Structure formats: C-alpha cells, structure tokens
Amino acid sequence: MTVELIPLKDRRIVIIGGAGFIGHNLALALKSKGAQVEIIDGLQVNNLLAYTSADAADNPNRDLYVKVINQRLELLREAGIPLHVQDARDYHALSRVLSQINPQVIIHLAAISHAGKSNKDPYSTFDHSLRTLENALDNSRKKVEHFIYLSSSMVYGNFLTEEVEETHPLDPIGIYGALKVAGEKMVIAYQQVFDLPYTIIRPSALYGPRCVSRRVGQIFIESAMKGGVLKIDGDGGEKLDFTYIEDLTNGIERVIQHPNSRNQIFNMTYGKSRSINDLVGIIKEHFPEAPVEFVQRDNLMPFRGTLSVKKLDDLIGYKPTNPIDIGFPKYIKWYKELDPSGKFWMDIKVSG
C-alpha cells in the first residue's frame, strides 16, 4: 500500500539548538526542499560564544573553530534561515519565540554533545540537555504536530550483540548516555500524557563539514593537517558505525515526511561498523606522512559496533549512501578547501 508523504514545502519547522553541527546542516537541507525553517540557539554550548570568550583564549583551536562557526552562520544567512539567539533554558522566553513562529514540527538538538565533557560537568550537562528538553516539550503539547528528539547510540552502553536493534537493553555508561535515556523517557511520557507525536533518533559516530565537537574523525584530520600524530585509543580494532552528516539529514527529512515515523524509535546510522584502523587507513591515504601512536583507551566509553537500520528502512525507506570510503574523502576535501594556501594550518602549528 502506497503511503502519502507529508510535503516538506512550506512546512513550519523549528530546530532548537540548530546552529550546531547537526542543526545547521539539517536546516540548510530542509530549507533547500522548501521548508520554512527557523533556528533557536543560545550560541553558548560548543558554539560562537564559547570560543570567543576569555575562557577560550588559550585554546589552540580557537581561531580555527571560530572560522568554522562563522562559516555555518554565513551559510544560514545566505539561505535566509532566521536565527533566534535565545537560551532554551529560559522557559518563558522560549515560549514567546515559539508562539511567534507557531511551528508544526520541533526538532530538539540542544545538549552538551560530548561524553567526556558531560562526565566532567554533570550540572551544566543536565541544564543544557534535560532542562531545555523539558521546556521544549511543555511548549509543544497541544500545539505541535511532530516532536523529533535526537538521542544517541550511547544509550545502549556496551553492545551485547554484533548488530544492535532498537530493542537492545539500555544500559548507558556515564552521564551523557544516562541523560539521553532520561530524555527519551520524557519524550515518550509527553506522548502518553498529552498525545504529542514523537520520533526518537539514535545516531552514531557522526562526521562531516563544519563540526567543532572534537569527534574522533575530526581529531584525526586536524592532527594530520597540522603535521601531528594520529593517536588511537586502544589497539585500533574497535569498531564504530560512522555516519556521514548527509545520510543523517536525509533520514530526518524522511522522518518528517513519513507518517510511519510517528511514535517510533530509530537507529539512524550507516548501518555497518568499521574499525578505527580502517578509518586511519583512509586518513593516511591523504596524509601518508602522518605518524600513528596507540594510547590508553577511555574506560567510560562503551564498546560499540553496528546499529541495525532495518526498522528505519522497512518503515520509511531509509537508504544511507556514504560509507567511510566515500564520506571521509568528502570531509577531508572540505578541510583542505577551508584554507587552500595552508597558511592557517602553519599558524596553528606554530601557536599550538
């Protein structure tokens, strides 16, 4: 039976935390399909205000990340996507902005999006992850047609099977994964109590242009660009389900359009894990002189692997197209185009 898709054109969509890595890429993709997209972001968490503050003065990557974030903001301006600079922790201020926009869809991305930072600062992580979510949910009941929450594969903790389906037990390790589980429970509760349609998405090992979140692939590329060492946690045999940002944004587009996505939880990844050594091999094809060093693994990082995307494909027709052999060369090309002269990277070598 053919399912009638909901058109993206003119659909009113708000992305909370939308000036970040995932959010700005998603906003640009949705806008290109004719959606009326607006962003709410305080620009504080891993964003412009964080890297232009006095506290970031000694960060060797400060100038690079300010350059990257300004590129994001310029792309949003060029696309005509409104950015409301507002801290989503302020319930009443968030309510005023949402009332003005009157969105049909809310996509909630606001969070501390780094497991290591979450473990070091639980209070701030709770504040920016769960308080913002509660405010967004409460402003959505009886007003919003579809609430989309970005969770994480970290909710599973250590993978107990070679390929993890959405029914795998939730047993997170550390603050980040625990708060993501709590967020999922809150979203489901609002559907139970207020009949708020939702979709929960669990991505894994995201990568792609204009990320400043210090994910593993980003760290490798930046180290290679600076002439540094590729430091591998453990022996490099550990596998991750690396997911290119374009596959994620295409999947979220399908989630918005497809009625079968309502009140569902989905893994949204490439659907096939690859080892860290595989990734390093691809990096070294572009930077053959980059030395490799094996270092002690972080014990608070769960052992992961492949996430099944069969449910996502069966229900809404999700088809990722970017294995790391395709996605990472695109990512490296973007880095090289960021400063074709190489002067910027030379300056980082000197200052870093």
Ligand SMILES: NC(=O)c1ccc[n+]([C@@H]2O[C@H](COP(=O)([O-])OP(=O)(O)OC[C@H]3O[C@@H](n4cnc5c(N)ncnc54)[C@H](O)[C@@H]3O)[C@@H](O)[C@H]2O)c1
The other form holds:
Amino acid sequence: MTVELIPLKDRRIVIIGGAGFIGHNLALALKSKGAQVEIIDGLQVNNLLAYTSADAADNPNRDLYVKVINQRLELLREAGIPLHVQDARDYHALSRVLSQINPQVIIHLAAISHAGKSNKDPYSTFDHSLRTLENALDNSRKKVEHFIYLSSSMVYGNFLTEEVEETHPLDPIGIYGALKVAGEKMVIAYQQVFDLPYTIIRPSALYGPRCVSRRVGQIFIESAMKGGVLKIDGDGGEKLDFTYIEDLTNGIERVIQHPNSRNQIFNMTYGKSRSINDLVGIIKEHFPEAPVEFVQRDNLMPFRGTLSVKKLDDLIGYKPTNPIDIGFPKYIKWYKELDPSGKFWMDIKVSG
Ligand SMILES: NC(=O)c1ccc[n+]([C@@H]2O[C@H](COP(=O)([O-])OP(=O)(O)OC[C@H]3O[C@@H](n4cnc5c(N)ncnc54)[C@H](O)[C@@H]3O)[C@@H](O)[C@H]2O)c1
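Now that the form predicted on its own has been shown, please provide the structure of the form predicted together with the named molecule.
First the chain shown before, then all remaining chains and molecules of the complex.
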C-alpha cells in the first residue's frame, strides 16, 4: 500500500531551540524544501550570549565560537528564516510568539544539551530542558498537528547489548539522561490526555559544521587545526554511533512527512558504531602530524555502541549515507574553509 506523504512545502514549522547546532541546520534544510520555518531561541545557552557575555571573557574558545555562531545566524538571515529571540522558560511570552506563528509542527530542541554540563548545573538544566518542554507542550494542545521531541541515546545508560533497539531498558546515568526520560514521558502523557500526536527521536554522537558543543570529534579537529594533541579518553576502543548532521536532518524531514511516524519513538543515528581509534585514524589522514595522548575517561559517561535504526527504516524509510569515513572529511573541509588564510587560527586560542 502506498502511503501519502505530507508535503513540506508551505508547512508551518517552529523549532524551539532552533538557533543551536541541530536547529539551524534543520531549519536551513526544511526551508530549502519550501517549508515555512521559524525559530524561537533565547541565544543564552551554548549560544551567542553565552560566548559574548562578560562571564565568557576567559573562555579560550570564545573567538572561534562567536565566529561559528555568527556564521549560523548569517545563514539563517540569508535564507529568510525568522528568528524570535525569546526565552522559552517564559510561558506567556512563548504563548504570544506561538499564537502569532500558528505552527502545524513544533520541534522541541531547547535544552542544556551536554551531559557533563548538566551534571554540573542540574537546576538550570531542569529549567532549560523540562520547563521549556512543558511550556511548549501546553501551548500545543488542540492546536498543533505534530510535536517532535529530541531525546537522546543517553536514556539507555550503559548499553546491555552491542546494538540497542528502542525497547532496551531505560536506565540513565546522571542528570541529562534522567531529564530526557522525564521529557519523553511528558510528551507521551500529552498524547494520552490531549491527543497531541508526537514523535520522539533518540540521536547520538552527532557531528557536522557549526557545532560549538565540544563533543569528541569537534575537540580533536579544533586541537589539530592549532597543532595540538588529540586527547583520547580511555584506550580509544570505546565505540560510538557517530552521526553526520545531514543524516539526522534528512531523517527528521521524513518524520514530518510520513504518517507512520506518529506516536512513535525512534533511534536516529548512522546505525553502526565505530571506535574512537577509528575516528582518530580518519583525522590523522588530514592532520598526520597531530600527536595522540590517552587520558582518563569520565566515569559518568555510559558505555554505548550501535543504535538500531531498523524500526525507523521499516516504518518511514530511513537511509543514512554518511559513515565517519565520508562525514568527517566533509566536516574537516568546513573547518579548513572557515578561514582559508589560516591567519585566524594562528591568532585564536582553543582549549585542548
Ligand atoms: N548534538 C547531539 O549530539 C545530540 C544528541 C542527542 C540529543 N541531542 C538533543 O538535541 C537537542 C538540540 O541539541 P543541539 O546539539 O542542537 O544543542 P545546542 O546547545 O546547540 O542547541 C540548543 C539550543 O537551545 C536553546 N535554548 C536553551 N534553553 C533555551 C530556552 N530556555 N529558551 C529558548 N532557547 C533555549 C539554546 O540557545 C541553543 O541554541 C537537545 O535537546 C539535545 O539534548 C543532541
């Protein structure tokens, strides 16, 4: 039986937390398909205000990340995507912006999107992640056709099997994963009580242009660009399901369009984990001189691996095309083009 896809063209979509790494890449992709996409973002968390405030004066990465975030904002402006600078913790202000836009789809990304930072600051992690989610859900009742929530592979905790399906037990370690489980339950409850159709997406280990979240691949490349050391946590044998941003944005487009995505939870990754040592091998092809050092790993990081994307493929047709051998060279190319003269890299600092 052929399923009729909902066209992206003219679909009114709001991305809350949309000026972040995933959000701006997704907004650009959706806009290029003709969607009427608008962004709500406070720019405070892991974004422009965090790196330009007086508190960030001593942050060694400040110059680089302000340049990267400005590139995001410029691309959004060029694409004609409205950015509503609004803190989504403010229920009434969020209500006002949403009723002006009247979206058919809401994609909720706002959060403190980093496990280490969440453990250091649980109070504001709760507010930026769960308070914003509750505000968005409450403003969606009876109005919004589809609510999409970005959860995480961290809901599983340590993977009990080499490959995990969506039915794997949820046993998170630490604040970030615990709040993601709570967020999933809230989204499901809004469907049960108010009939709000949802899709929950669990990505993992994303990478790609214009990220400032300091995940492993990004730290390696930035360090190598400055002639620094690649510091590997543990022995490098640990595996992650590295996912190129374009595979995720393609997957989310499919979720918006396909009726089978409603009221489902999906893993959304490349679908095959690779070791940190494999990743270092690829990075060394581009930076052969970069020295490698092994350091102690963070015990609060769960041991992960492959997330099965079989359900996603079976239900809506998902075909990722970027293993790390293809995705990382594209990512490195973007870094090298950020300042072709190389002068900027000589002048700035980055932390190792
Ligand atoms: N990047 C990954 O590898 C990854 C993996 C799994 C899940 N996720 C989830 O995907 C979502 C997006 O991740 P990202 O990598 O784009 O993170 P990001 O930090 O780049 O973006 C988050 C955005 O949310 C905004 N925000 C935070 N609090 C806000 C508030 N109170 N009001 C308005 N805006 C607010 C920030 O300003 C920022 O632009 C997060 O929920 C994250 O937990 C990310």
